[in-house]
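Single chain ahead, by itself, as structure tokens, in the form predicted alone.
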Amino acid sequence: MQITKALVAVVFSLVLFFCWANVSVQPQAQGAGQAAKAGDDGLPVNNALVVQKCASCHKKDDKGRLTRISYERLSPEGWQQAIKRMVRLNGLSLTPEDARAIVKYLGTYHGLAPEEAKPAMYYAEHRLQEETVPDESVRTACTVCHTYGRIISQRRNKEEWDLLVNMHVGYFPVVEFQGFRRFPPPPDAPPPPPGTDTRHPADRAVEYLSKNFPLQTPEWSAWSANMRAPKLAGRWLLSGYQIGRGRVYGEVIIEPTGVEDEFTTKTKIQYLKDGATITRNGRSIVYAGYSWRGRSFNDKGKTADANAAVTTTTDAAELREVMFVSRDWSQIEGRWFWGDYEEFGLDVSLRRVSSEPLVISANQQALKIPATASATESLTLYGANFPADLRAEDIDFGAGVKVKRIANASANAVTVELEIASTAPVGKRDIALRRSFAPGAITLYDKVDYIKINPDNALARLGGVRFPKGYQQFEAIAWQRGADNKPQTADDLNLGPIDVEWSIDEFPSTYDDDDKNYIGTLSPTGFFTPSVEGPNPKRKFERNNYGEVWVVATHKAKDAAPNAKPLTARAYFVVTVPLYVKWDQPEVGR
């Protein structure tokens, strides 16, 4: 048999892993012994459906506590994801209902508190955010795969962190050359500097991760004391954002299903800026009393239509909610998304209604100060409960406003007509409709100073052929440049959306780059499909359709003279190939 250089080289290199390599992974059956060496941090297992199921690979001590299990708390979607690995690589049998219960069980009394989760929402929500890694060996040993997100989703005592390291070698055995393990250095190579940390990564960032983020916490502590099932029954009033589409605003019905912490929701939403109006009906579940993850189904029921990814409202067939619930029951806040990618989302506020007027929300975010003397505005107000006997002067937006008149008035929304004076203070306004505030619902503006693109870094994905495509959407907001006249700065006021002409530009990265004539198409109104996957005859090497673009917006004013330069930003833009591989959780809140 012939034995090819290729062939002497792979085992070349594991020879070498292996002798450098200090890490030993010992075989163990679900952390035996685990409970003996962590005293008594370990949280007790009082679920009776999770010992059936689980303690006969989970060893029970005689303080309920289960190894492994005892020892880590994550986030519902980290629940669902062990359990997952569990049917999938160790015969774990489950029925849907079974699984369900188990997930909702340990997301509740083996989770995290609200401060706790509260960072790393952006995770659960699916949403694109650079993330900050604090820690340089966890960035170089843990997010070379995983987010940022991912990772600070859980706890766990030490012992766990070293095993969970251990997991990996043992299922994915490159991560000790991606990031676990330092090469060592050449025999002759000087030696380091006094007080230099040779550890590999991944010891450090065990030390960092258990130091940090501990299966015991104050935090948690507290939270599991005064844990409860939130009372959500009643009517919210619901505003919202979506990049593109603008504002949105609306009711969700809440109605308890007679289960603790499951309910039913029955949702009407209305975008401002076209009036389109979309009703769905949903399910959810809180877990931990404050984290909410439920699905919603258009009026046409759960099955899927063929174009429900490409749908840029809420009107997609499935929609997925997660969001938080505050600890006074008051409000609701997160994300709603959907699409293949969940590219598509709804930021959403959720805020209870009672008996007394509320005002949320306003169907214009930023309003224009005149030049000279003054000028009316018209201006609708949203919300619940607006009394009958409703006068201009209950309405207040701040020094240099004045309510001239009530055009329009029903219980839930008023037309009111705004003098602004050419004197009236810059900045957001809240807008008090008697003891109900809207806090930061209005700026009052000079001039728009420059425009920048939302999002400024953006990533689609190709697609079509035998996976979907991965839209994005782009939208350009108005800035004004704040109190320290310096525009690019922290203070700088957010107007809101601005009609624009939009355009592609190379982003020149290679010789001859033609990335922008393949990638896909740019919509006047900033909307971006992808191309197809797979490989393109046309294409210098017949490569993909993949590419890297600036994405540009241009703004000239209307009133703005005939040679005044117009306002522009540029995004930069990924297109890539599809995500073969996903690790998603869409089972969370069915």
Second form
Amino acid sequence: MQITKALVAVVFSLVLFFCWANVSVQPQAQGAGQAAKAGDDGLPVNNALVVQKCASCHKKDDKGRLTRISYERLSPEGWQQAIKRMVRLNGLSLTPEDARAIVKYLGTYHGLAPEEAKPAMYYAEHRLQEETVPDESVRTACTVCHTYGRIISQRRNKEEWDLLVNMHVGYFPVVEFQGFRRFPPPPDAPPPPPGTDTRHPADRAVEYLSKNFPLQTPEWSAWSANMRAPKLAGRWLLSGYQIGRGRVYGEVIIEPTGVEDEFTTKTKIQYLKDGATITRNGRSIVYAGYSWRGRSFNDKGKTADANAAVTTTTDAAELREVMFVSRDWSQIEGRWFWGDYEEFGLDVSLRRVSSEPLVISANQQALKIPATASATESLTLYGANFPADLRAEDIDFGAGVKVKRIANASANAVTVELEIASTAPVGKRDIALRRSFAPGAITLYDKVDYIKINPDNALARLGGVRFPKGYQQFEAIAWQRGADNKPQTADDLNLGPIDVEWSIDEFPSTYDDDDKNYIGTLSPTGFFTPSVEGPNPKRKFERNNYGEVWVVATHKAKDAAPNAKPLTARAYFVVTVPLYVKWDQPEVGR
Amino acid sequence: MKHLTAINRKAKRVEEYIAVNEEEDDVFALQQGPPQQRPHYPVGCSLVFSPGWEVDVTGGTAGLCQPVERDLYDCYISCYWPAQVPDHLNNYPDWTSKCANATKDWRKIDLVFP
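What would the structure be for the form predicted together with the partner chain, rather than the form predicted alone?
Every component of the complex follows; first up is the chain already shown.
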């Protein structure tokens, strides 16, 4: 009897064990039998090269779907990163040409719809961005390490999101207690009230992500049916802005290469403030019909000024372009960036030149309304196809601004003399030149009410010995209080950069650490160059040259009374350690 | 407030006021200026404090290892910040092979591009 009991117990525990084992290995098994479990939502892979290179591990089913690959949609950078991981860790071997072709296919046919990609573009554009993470579990499980932009540039079905969690646990086991799992309550804690969600953050995040970022979406079904190779060849006008250097105007000639979705570019740009001109030649790929990834080179060759000190005015040997092509192929917008931490960049907007006149920019951002009588101002407008018979009444700035005469005119630029009445209303103005509009290109203001620093929180990285320096350019922006007469509200008007004096103030986080003496130098133009990395024997505890400070801008108007209080602004600024690993996918633009 | 007892009428009134209005955040400074600028995390920073990598939990550098090279091996061996420091477990098993003591030999380690 005793033996029978023992036998029953053993059999019972074995059954239990196998049940448990079956459950615990399921995620892996699901990878192989994904299609059957996940329903018919996978995207078939219709590319011979992808099947040839990937299907030996990612099994193909009878509907042409590959495990894993068919159940996720990613940005080009996402696919590039996955392929690099396969090469690094899973024994994949690819020629650069094949890798390029695979990323192009997957980034296009297993990519994102424009509406899905737009909110995440800042991530591909390497912009410093204030992020709001709408879900607490995603914040706990994902954004402790990643930016939210990276998470929202992916779409997966529920099982794929689960497998992504498993991949992290497998490769980086510490994530379990860094954010994926919640810590158990203390032993003497009362039991949670009934109905409390006691799931782990990773499980809740998967639920949120599979609901909000699923594989199949109406946007993707619509876009994948409508997607086509963009026809972008032609002449485009560029207006742009670079922190610290102001407005840029230029021209981009886009030419086809003979390969669908790929283009070459010839760019000429001029900085309106200092007059510097730059010529560049580039090459680009457009993924999924709208997502531009390119790079361009200056004509001095790649290494011409490699040893020169880096500043904001350095003409980068190579710069990367990430842009978003509008659905009607009439506008392209994005960021061109360079620097070891992509910290330098131009915000650009391209508009296609047709046979009609096109006005896109002006050499000043703001014009002052006189206190009494009227004032005469000269303003240059930039564009294309300005007609030879252009008259003053063809150009319109709205109420209170009269075009007195055209002082100088060519096909691409026209200088006008304006009469601004003291009664002109304050606000942003569109410039109209016959039927062409430059929306909000100029702002009329009565007075500078306050200044702000752009960016108002920033990060630079120590470097120069073994690791590259991460620089930071600051600028001060003048603001007018807006129609509600209250400063610091949403209706305030940006009047553009203003000349200020720069200084650094201690941010008192630790007593006597004197961060401002160690972090680096801020030039009179607001350009910050960090100190070297590595322990500093002169500092207490041999701490690095890192620190946090306030960057302070002070502006005193030329016509201000001698005892008038100057306008000041400050920005929180962290100078921190280098990155020792750089997760970046520059290959998508090559 | 548990261990403090009001000793005069004014303090009692403060206690009563707080007891009644506990839920509402309706006490304002008389002269409230523009929203106060506070330090916060720029994009891409790690927020877990143990210690954090590029910023600590307050958004500054005061809580980082001093110097940060002391922290390198801990991050490396345990794959603690795989977004910032190469991980020993899978991707970069040889990253520190030329560097026996990071605070002294940090010049010998490389920037890696996964």
